[in-house]
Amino acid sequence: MLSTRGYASTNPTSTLEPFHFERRDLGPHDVLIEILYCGICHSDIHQARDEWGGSMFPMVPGHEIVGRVARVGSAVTRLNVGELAGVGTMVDSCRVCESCKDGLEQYCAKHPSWTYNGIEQDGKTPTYGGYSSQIVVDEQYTLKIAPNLPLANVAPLLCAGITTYSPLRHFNVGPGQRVGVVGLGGLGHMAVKLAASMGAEVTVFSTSKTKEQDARRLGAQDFVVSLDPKNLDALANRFDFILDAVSAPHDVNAYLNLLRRDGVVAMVGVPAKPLQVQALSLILKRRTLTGSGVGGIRETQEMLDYCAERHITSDVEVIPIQQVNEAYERTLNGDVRYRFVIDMNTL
């Protein structure tokens, strides 16, 4: 077993504190990654505080992991010692169900083994995430990281990047389409960058007027303060696709009504309480309300390669691990532009 240092929460009301635990020894197909940076995702906070239910403690959060390969198993062929590597939201799946065979491991019929707050495929071993010094992952669930981008800025691509890239690709967003992005946070700012890079005309909807300059810098052509219903009414039936990245309670019908016939609202934010949907918001224009969960391993590698070619990364604030609890509170207050990333050398 491999002695590992990290930070963990021990119950839903505790702060994150130093924590020592053991990783498994390398098997023939495993890769040992020395973690250099790990992003802080809003879902880390939800799960550390058991806001979605079912959290397991002690919990080491973190699924936006980038680092350097320190060791490889005897049968590993894709990665070499010294190369950069990443780990996203999952570290395994059943590999035999229809979804896994289609490269959509996040929808595994058995269960994906999430990078933390999850269970390995043996059904009993808990997983621990990237707020730690090292991680052992099967090479099939390890991503290659291009060396031409700043590593700290790449880390959030492993969740925020793929979570927004996947629905944009699935619904064929491209030139000539009008795309809305609801919420300019960790997910939303990546959605703007990616949709703009795909040639779409992007409009950002935000409750904060102060984010307009950033929205335009990131690639948006228009900015709408969503607190005023009149601003939304003026855009009825305009959009082909809207990505909703808000994790707080809000009126999704207001955005459904902005869609043209056959338009789509894709949910990637996860509000803690159910949203109410008016049937006529969908029926009158044959609109679709859907959701999208991260992305499979193949698509995540595609996204990383896409971003490397176009020099797309996240806007980040790098912090030492000792400031993680402060970063959680600042995230909840919207006080970050647009993702905190932990420098794991400070561990």
Second form
Protein chains: 2
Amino acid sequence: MLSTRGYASTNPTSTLEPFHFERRDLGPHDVLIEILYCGICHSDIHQARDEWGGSMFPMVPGHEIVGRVARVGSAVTRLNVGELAGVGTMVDSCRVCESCKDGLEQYCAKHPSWTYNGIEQDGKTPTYGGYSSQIVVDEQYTLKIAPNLPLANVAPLLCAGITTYSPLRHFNVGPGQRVGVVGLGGLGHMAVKLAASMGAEVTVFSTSKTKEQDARRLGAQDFVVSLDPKNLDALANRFDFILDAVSAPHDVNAYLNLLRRDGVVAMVGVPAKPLQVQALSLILKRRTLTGSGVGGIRETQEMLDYCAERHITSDVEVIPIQQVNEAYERTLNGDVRYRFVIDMNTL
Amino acid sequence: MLSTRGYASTNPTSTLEPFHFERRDLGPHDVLIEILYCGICHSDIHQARDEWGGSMFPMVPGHEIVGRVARVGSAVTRLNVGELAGVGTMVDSCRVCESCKDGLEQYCAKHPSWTYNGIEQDGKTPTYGGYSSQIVVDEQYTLKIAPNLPLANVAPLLCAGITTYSPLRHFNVGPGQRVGVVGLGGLGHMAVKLAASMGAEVTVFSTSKTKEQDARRLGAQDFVVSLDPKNLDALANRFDFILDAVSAPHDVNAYLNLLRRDGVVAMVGVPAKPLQVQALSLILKRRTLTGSGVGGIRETQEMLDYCAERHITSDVEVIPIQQVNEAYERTLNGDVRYRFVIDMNTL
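Hand over the structure of the form predicted in complex with a further copy of the same chain; the form predicted on its own is what we had up.
Whole complex next, starting from this chain.
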């Protein structure tokens, strides 16, 4: 077993504190990655505080992982020692169900082994995430990272990047389309960059007027303060696609009504309470409300390659691991532009 | 002007009573249809009682109209005197917006002129529906009715038929697919017939165990009493498409969770209160919640031709107009299998 250092929470109300645990020895298909950077995703906080229920403790969060390959199993062909590698939200899945075969392992019919707060495919071994010195992952669930981008800024692509890229691609966002992005946070700022890079005309909806300059810098052509309903009413029946990245309570009908016929609102934020949806908002223009969860391994690699070619990365604030609890509070207050990334060398 | 007899409600709490009014004289593109049968749609009741707000009185309901052409304007080419003809939920639309050009007049960006409780394209003239002796309609908004089917049973196709046919077609329901139909009423019974005719394996979800035999006779292969959550849990992740035809309050998440990845729940019923939708129900399988409203004129004709070829019609109970108020009460009690149709000769 491989002795590993990390930070963990031990119960829903605890802070994250230093934690020692063991990773499995490398099997023939495994890769040992020395973790260099790990992003802080809002879902880390939800899970560390058991806000979605079912959290398992001790919990080492983190699923926006980039590092360097330190060792490989005897059968590994995908990566070589010394290369950069990434791990996203999954470290395994059943590999035989229809979704796994379709390269959509996140929708695995058995259960994906989430990178942390999850269970390995043996049905019993807990998973520990990227707030740690190293990780052992089957090569099929690793990503290749191009060396041309600043590595700290790449880390959030592993979750925030793919979570927004996947629905933009699945719903064929492209030139000539009007795309709305609701909420300019970790997910939202990636959605703006990616949708703009795909040629869409992007409008950002935010409760915070102070983000307008950023929104435009990131690629938005328009910015709307969403707190005033009049601002929204003026845009009715206008949008082809709206990505809703807000997990705070909000009125999704207001955005459904901005869609033209056959338009789509895709939820990537996870509000704790049910959305209130007026059936007529859907029926009168055959509108769609859908949701999308991260992306499969193949598509995540596609997204990383896409971003490497276009020099797209996340806007980050790099912190030492000792500031992780403070970073959680600042994330909850929206006080980060736009993603905290932990420098794991500080561990 | 053409003196016309009908039945109207004069306020949200009144019963329907005999009413005399005038139709416009025929313009060059108009058709005068002597009405033979008119179906009673649940939405007639919602609107007569102003349950959706904005109802205009006096109101002559009815948008499942079949009859015989009595006279045609000088430029009419689509229909001849003596032929059968139908009118559905619309009598006009702007004709120039994208939806109208796409043959989806029901989503007209200006406003469709609904057949009753609506406004003509002049923006002021109220429309009166099919609980009446005759109607004047622009030929472009009339439907041709094949003579080989029992006419009373054809009437409900003009709303219940197209409202279910359109989403089944739009979402490509076909052989090998598992389709659910929620609610076996006027819409639901047509959905079962149509989905089965398209080759789908149909399951009916109903609160009433007593409808099982009917469901199977109509073409369903399975029947589930929806009141017991255990019955639904057993069917999780199974369905490609579910048509939800229930306008009473109900838990739509229960049906979303029955969808496989990328499955679709389409609302055609209009619950008065917002649907409570768990974002995770959508996100975890990239499921879609959508809605669909009737269908365009072209597609309505396609549906009528499809039904004529396959001898598909509605199961109806024909009543004299003098029983319309009683029929409303029975409809609200679910006491009709499956559509009341008024014999307008009784007027």
